[in-house]
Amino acid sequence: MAEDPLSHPALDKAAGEEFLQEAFQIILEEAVRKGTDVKEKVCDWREPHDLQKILDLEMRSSGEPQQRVLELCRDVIHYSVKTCHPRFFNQLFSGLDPHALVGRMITETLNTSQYTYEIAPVFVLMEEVVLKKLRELIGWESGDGIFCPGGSLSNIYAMNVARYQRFPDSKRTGIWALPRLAVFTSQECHYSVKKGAAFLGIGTDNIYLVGVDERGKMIPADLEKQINKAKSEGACPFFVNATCGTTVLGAFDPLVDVADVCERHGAWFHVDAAWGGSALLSRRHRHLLRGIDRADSVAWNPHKMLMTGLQCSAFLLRDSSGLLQRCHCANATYLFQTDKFYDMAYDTGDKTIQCGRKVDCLKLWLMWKANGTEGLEKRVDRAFEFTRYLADEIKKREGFQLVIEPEFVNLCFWFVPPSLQGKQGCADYWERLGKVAPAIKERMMKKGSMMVGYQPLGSKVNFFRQVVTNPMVTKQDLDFFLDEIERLGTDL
């Protein structure tokens, strides 16, 4: 009689554990040790067609030997950009916190979905504790919230909840029964505001862009002007988005004055603090967000400055009436049965538009447990100190020019090569200067020495935006950064 294959597990547990042990060693050696070693490259650049050949991405009908799979793991790590490297300055996130990494590993291993207490009891309780702590830092004694898949979704949630709060029947009747809705945000806001208006059917034509001053901060008087203009055009001003830490310049909108305007016009006041929210942890720098306690909602991404790892984004509400739940709930009876044996208030899944929801609270909670609020505060203060150091060094060096004096940790500057120094009066000066940053970026990536971003902004031609959030960075790394920019750009 043939053996019944269903009588035995289909996976070899011993072989699986052996593979995991070897794979974890590769992760530790290649991604953690080498990935944070200043002597190693930030990236080993390959053109797409060359990388396709190296990686052997084809998925075949038969499985491949374990050693080959482990080799592939090494290749994947080797040819990926090392965002934990002390000389990676390209994004608003960088670095590696070991406690947060362990939290991510446990999250992946347990592989649960955070929608009901019955399947994620520890994380339902943990998430509320973490969200409460974040709300307290904002200055709210009560409220609500949820972890979202990124700051963009947090901003879109805010827009959706604001619309529901103003027009609760819209959840049932749709946009057809609504007046023309108007959204207000600064010219320097994150592009997710535009995407949110399109996604929610509000329309990008109904976004009123508010002027900014020379530092990129929203001008409250122009906000008032734009709201009055929208009203005169028959629109309903329902949502104002202020930004704390704009993506490029790192500007903080004047929240107190913006809140005053919102109150006068009855508009929902949302603060996109995805980038700048972590300054709330610093007693020296939290003044940048003065007035955030008057917001109706806040987006905050600990995966940026706090280094929890992607992704960790909190959508926070001052409301404690259940508005978030009422806005998004669908009451699926196969998840949210009304006759459960425990308190259904702990089933938080209907607060979001998702069904399955990854656990994003553990990595932040574990990191906070290990470092404490004081340790995280030091991390934030260190980032500010490094930005100040770099700004002062730039002022000492010929050929380096600040775009704007930094108030946050975004350091924006031009490198002017010798061929352009003293030629600001030439007709093609700015056109030629705009080509310098892309050329240097290409050289540094192909060399693998470091990574930093660049962009134009309004009438300003391409300039570098350097961001330091990684506690592994030292003054020597920043000195190297400036020296390397000069080395790579001197002959341009």
The other form holds:
Protein chains: 2
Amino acid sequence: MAEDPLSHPALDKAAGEEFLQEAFQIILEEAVRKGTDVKEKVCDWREPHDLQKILDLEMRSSGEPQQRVLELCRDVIHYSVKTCHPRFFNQLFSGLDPHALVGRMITETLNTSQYTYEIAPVFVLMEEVVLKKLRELIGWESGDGIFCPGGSLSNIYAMNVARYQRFPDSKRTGIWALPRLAVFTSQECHYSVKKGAAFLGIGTDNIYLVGVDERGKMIPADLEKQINKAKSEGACPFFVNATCGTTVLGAFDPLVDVADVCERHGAWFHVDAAWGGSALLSRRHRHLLRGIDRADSVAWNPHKMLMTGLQCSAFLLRDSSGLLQRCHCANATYLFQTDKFYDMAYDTGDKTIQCGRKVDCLKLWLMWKANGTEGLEKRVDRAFEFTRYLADEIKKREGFQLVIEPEFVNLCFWFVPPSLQGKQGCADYWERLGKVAPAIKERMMKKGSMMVGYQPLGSKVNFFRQVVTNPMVTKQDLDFFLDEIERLGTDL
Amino acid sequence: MAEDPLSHPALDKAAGEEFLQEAFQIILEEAVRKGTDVKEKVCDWREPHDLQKILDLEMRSSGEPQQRVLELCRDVIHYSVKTCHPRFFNQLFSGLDPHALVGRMITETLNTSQYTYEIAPVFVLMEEVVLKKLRELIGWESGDGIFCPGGSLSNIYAMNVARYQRFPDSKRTGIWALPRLAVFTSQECHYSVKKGAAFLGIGTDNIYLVGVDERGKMIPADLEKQINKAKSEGACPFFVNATCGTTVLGAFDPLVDVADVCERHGAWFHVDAAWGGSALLSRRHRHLLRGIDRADSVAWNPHKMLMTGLQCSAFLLRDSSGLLQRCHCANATYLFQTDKFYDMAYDTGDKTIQCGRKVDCLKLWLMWKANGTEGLEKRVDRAFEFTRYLADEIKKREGFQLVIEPEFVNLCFWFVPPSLQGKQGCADYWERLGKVAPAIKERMMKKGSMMVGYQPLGSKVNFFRQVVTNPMVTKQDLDFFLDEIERLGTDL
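Switch from the form predicted on its own to the form predicted in complex with a further copy of the same chain and give that structure.
Zooming out: every chain and molecule, the one shown earlier first.
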């Protein structure tokens, strides 16, 4: 008689460990070592249909042998973009911090959910400490908060909490009986404000776009004007979103003045500092966020400038009365029992609309422990210095033109190829210039030499937006960056 | 003159790699090896204030030395719950699949965001393949979908897409001009339906709770009754949520009959199969979800039964006309440029309300590659067999009483200590029984011998809900599980 298979584990522990060891060495070699090596490509680019052929993506009835699975790991890494590469300037995140990475690996291995103390004792306490630290940098002595899966959701949470605070019954009744709710934000704000208004049932038409000055900063007088306009149209101005570090230009709205307007009109004051929040770590540059302590809520993504790895998005609240919990709670009795043997105030999971929630605090905490606040400050300052360096270099070089003088670490510029230099007066100048960045981008992608983003903005045609946050970057990489753009674009 | 610090990287690559190597060995030893060893504790339990003292959580100005950081890693792992332990039965997820873990580690190391082909070429293609595979198991030949940070958000997405499909203008105008929207779900549904109705501005009062039978399954006739009631009250019944695998009892709503009702009333038919969806992998048990192919949308969390690791939550749609994209898009020009050099249909990021989105497909894909569909099927079948085994053992043992005969892998039971046996007639019997599970839970946590959840449900006082999904579990662990409950509760 065959032995009962249930008497034996159905996973081979030793084989599993061996696979982990082998795969980890592949990760180290292919992703960490080669990924940060300037002699390697940022990405070995393939068109979708070619990549589909190269990668054997099909999921079959039978499993593949261990060695084949290791090869697949190699392929996945090889054809992926190396966001840790010193010549990757495409996103608001880049680089690879080994301490944060270890934090993420521990998180993945322990694989727990951040909703109750009993299942995540270390992380419930740790999240509290980390959020407190971020609040201190904002300038709040008390408050509340939670890590969200992304800054978009943090902004959407803010809008929902603001609505609940003003109209607590709407959680039960819906918003039919409420006046039309009006949201105020600048035209340079992140698109999640739009997504949020749609998602929460408020509607994108009820967003009043506030004008910006030539630097992309919200004009407080126009905010006041828009609020009065909304009021005269019978709407309820309940929520103002100010941005610290707009996505493209890196602009900071004038928070003190915006706070004054909010106060006058009793509107919730939210600051989307998803990108710019990390400047609070720099004693030299934190003045950009002056007035942030007057916000009702703040979104801040340490996974951007601070390199913790996606996601690490804090939603922070000034309120310490439990508003967040009251707004989002559903009191599920199977999870948040009221007869536990420990202090149930530690079961914080009902503050979110998620149920299972990944641990996002460990990577930031471990990196902070290893580097100290001062180490992180140095990284932030370095990013500013590099931006300054590049802006100055651009001014020295023919064919490069700043879109705007940077005050943060977004460097926006056009490359004007020789064929267009001195032709600003021509009727098709801007149209032709708008095609330069996409063409250079295509060439750099296919060559794999580096990666930087471009986009149009309002009446400004396609320009590059370069961002350095990776501390592995050196001046040599930035010189290469400008040289390479010239090389790739000189014949356009 | 001091050398310019910008000419050198500010991160020591060699030291970083050494740290990664050392930390990885700690992870292997403390989390993987000890974490899956029955001779070790599931958790070395400490009260919050004690744990706060043991862990040095404070984030300081100066960084700690490397060896101290490694010690901190050890401490974090040591005092955390080992959800991979063969005696961890507390959640709907457990166990540790080495292939999924490697997928997660690659994801973390590559650290990219799943929004455009240019930044995530491998993962954009891979997500498509993985979602297609899940749709095939549902029985759909075409469709759409996206990975969400959790099943709660998948359910909330469903509600939002259903609203948009019925009232597309509401994305712009908000829901003020809409009739009152009515949501239908059973009283056993996951609490995210409630959270979603509140979040989307619909309000929890507009949820009509449908009655369930004695097994916790939605009664289709009552659904019809509730829909007619809502209509007579002037509401618009736009969304029906059926559950496959309720959280506590593991009940499956009768999908075919619910589909008929939805069809008759033109309501969106969503199936929350976050928990039960993985039964689709089992030829023997997939009948539990008969009719799921008639759903308009499905939520399915492979991170639960299939052990991919948090989060891996698929939101799947039958629609293939681009409804998801139209519902959620904001067309940010800095990210979703329309003048790219590759087919921009591969830029799928605007299907979500997130901007940056973690890669959630790789871990499932790699695990599937290694095990094949058949390997995963075996795991699912094994979980069913274990549940059967435990249910039979419980019937044999004095003092154990099933709450309900299991049809899925939730095993719900009371332990009746000797002092209460034969006292069912006593006035305080149920009150006293309700205190047994919390008391046993406290003891097992403090001893660290195992972990299982309890909760009340309706008129039923606190009972245990045991779930086995970890293939490392053996019959011996389950025998230990019952013995240990007896040992811990016999004097109560």
